[in-house]
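One chain comes next, on its own, written out as structure tokens in the form predicted alone.
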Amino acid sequence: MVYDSAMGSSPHVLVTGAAGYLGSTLVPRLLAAGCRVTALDDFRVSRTSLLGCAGDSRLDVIRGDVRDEATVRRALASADVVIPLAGIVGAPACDREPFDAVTINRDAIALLNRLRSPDQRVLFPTTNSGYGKTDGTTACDESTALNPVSLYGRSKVEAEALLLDAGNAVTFRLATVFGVSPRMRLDLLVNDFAWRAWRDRTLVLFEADYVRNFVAVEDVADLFAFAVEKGAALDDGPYNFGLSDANLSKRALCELVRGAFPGFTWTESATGTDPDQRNYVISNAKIERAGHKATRSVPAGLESLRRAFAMLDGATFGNA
């Protein structure tokens, strides 16, 4: 992998929430292309997804809080790159701990964007349900309107514009992120759908025809590398990010789910909403312009879990 020259042959990547359910799957990825990496983690969730790193001496650890000024002032010193993922992740988890999920989201990213200087490069992941409910047919590009529905869409929509509006940063709007994860999470659409195949072999399906588009986490952690790789040659902006053959309802998704476990069966019901009434077909041609495409499908992460689960039986993974 070739840097940008301007960072020199190694750059310095600070990774916040590194021991997440991204965090852990970027960090080897990141180490293995030759970065130095501080991970930041208050590691309340999980303590152990990171140990297999502990045996590179690129990698410093610091325990603490993104919303502690000290500990952030401390991450930063030498950090080129910037990849903040600490958050609380989704409508459910954010309505659960509102007050975590409005620090955390927003004014985190509000005290970093403070303190970095100006040629510390921040890379953020937002999400594309910032787009709300759409008619499910009309592909959102970067510049469709944003009409976030929940706490969890508002909160990285207005982490999203302080960054922009401050210059030297690029902000991912990410699908929903499926596979398997040394912190593993079974909440998210395509693990749960999965899970659920796993282990009751049915489910209730809720606004069957609403579409979301699907991304697998180990593109996420080559789309951070590559826009590492890229430095100031990839644009200051949003980028959506997901399969582009991957813009699926609901119930197109548990055809495939039945694709990778046989037998599993589901009934659709008029009740129930997604609390971010996620809805819209996303266009992720920007980012493929610039050289990046997502490329692991959503049978191939299917696949994985199924071989997962034969491990994690028994066992919850969740976002709290």
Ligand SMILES: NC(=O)c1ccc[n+]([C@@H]2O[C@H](COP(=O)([O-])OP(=O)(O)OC[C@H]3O[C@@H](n4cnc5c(N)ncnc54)[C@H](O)[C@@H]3O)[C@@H](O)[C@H]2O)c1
Contents of the next structure:
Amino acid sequence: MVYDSAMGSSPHVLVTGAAGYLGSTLVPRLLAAGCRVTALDDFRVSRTSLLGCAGDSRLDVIRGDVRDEATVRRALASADVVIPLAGIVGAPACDREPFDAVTINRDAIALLNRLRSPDQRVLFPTTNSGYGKTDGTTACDESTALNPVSLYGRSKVEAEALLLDAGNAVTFRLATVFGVSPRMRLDLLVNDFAWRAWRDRTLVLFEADYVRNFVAVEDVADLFAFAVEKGAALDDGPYNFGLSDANLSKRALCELVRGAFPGFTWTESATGTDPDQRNYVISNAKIERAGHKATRSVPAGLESLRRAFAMLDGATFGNA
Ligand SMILES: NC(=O)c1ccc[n+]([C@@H]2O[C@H](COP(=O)([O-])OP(=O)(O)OC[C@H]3O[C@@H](n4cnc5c(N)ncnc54)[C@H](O)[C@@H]3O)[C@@H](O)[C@H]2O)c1
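Beyond the form predicted alone, can we have the form predicted in complex with the ligand?
Time for the whole complex; same chain goes first.
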């Protein structure tokens, strides 16, 4: 079946990496919107994050590897839209597993491209760390040159180029995501700072003036649901996506964290570097013109993290 958003039929969405941090918030969101969902994952990071969806007969689950041709053919069989989330995510994880980083983040996207039919639309998340280190003041839009610093950034930028060259693809250059998800990640910057504030009440801050953009995990799920619903009415191409009023320095983020975790303090240090050298202001004007805007604030996300930490205390989660 070819999905035609104008005809109002419910699309069938293949989500790879469905059990991950983004996927385990997205899959229930798509099911709630009436989509059929095929969730493909090797479940290396969580076996439990999608259990809440198991009662929904519109969900199919495939346990397998996105690098395996037969698995991908089977998963693609009746999909109208593909959201490939599977990956080795973050610079530290990619440096630890460079073979998997390249074969999963880039080569599996080439395989997907080869196997998908031209009418199977791809909605792909990449990272706005692809903009690399800038002067930290000029806003990066989608025409800004990409300059990824890490293996993670390079593998995502190469995968994005493969998809955009092939056509019928939209890529979302996501800000650093924050918030609570069934598969939790505490290595993401907001979640990490909040976790340290909760557990240690203090942290050592390096590159305090470096600025980046942030976005709530629920807003990312809404973005994909919006793009599924819009179909071809959303033009192909790259779109930045983050909270337009949250281009924040790490110091400004610490101040917000102190608001949610009273008593939190930090010490600024001249040593220490981010492997992705993220220092950029992001313009999200293009996706906002197309009709979608992130709305959930960093302080609201910090409040939900505080409630979650009361449950998670003592556990470890994340990719770092
Ligand atoms: N979280 C963020 O801040 C952020 C920002 C920008 C882009 N992204 C992108 O979004 C996607 C999802 O990120 P996340 O935060 O959910 O990461 P995650 O690590 O929580 O999830 C990745 C998922 O991929 C699965 N996976 C890994 N290798 C696989 C394989 N070979 N076959 C099948 N499944 C496999 C894992 O089991 C996991 O469920 C990634 O592509 C990432 O690059 C995330």
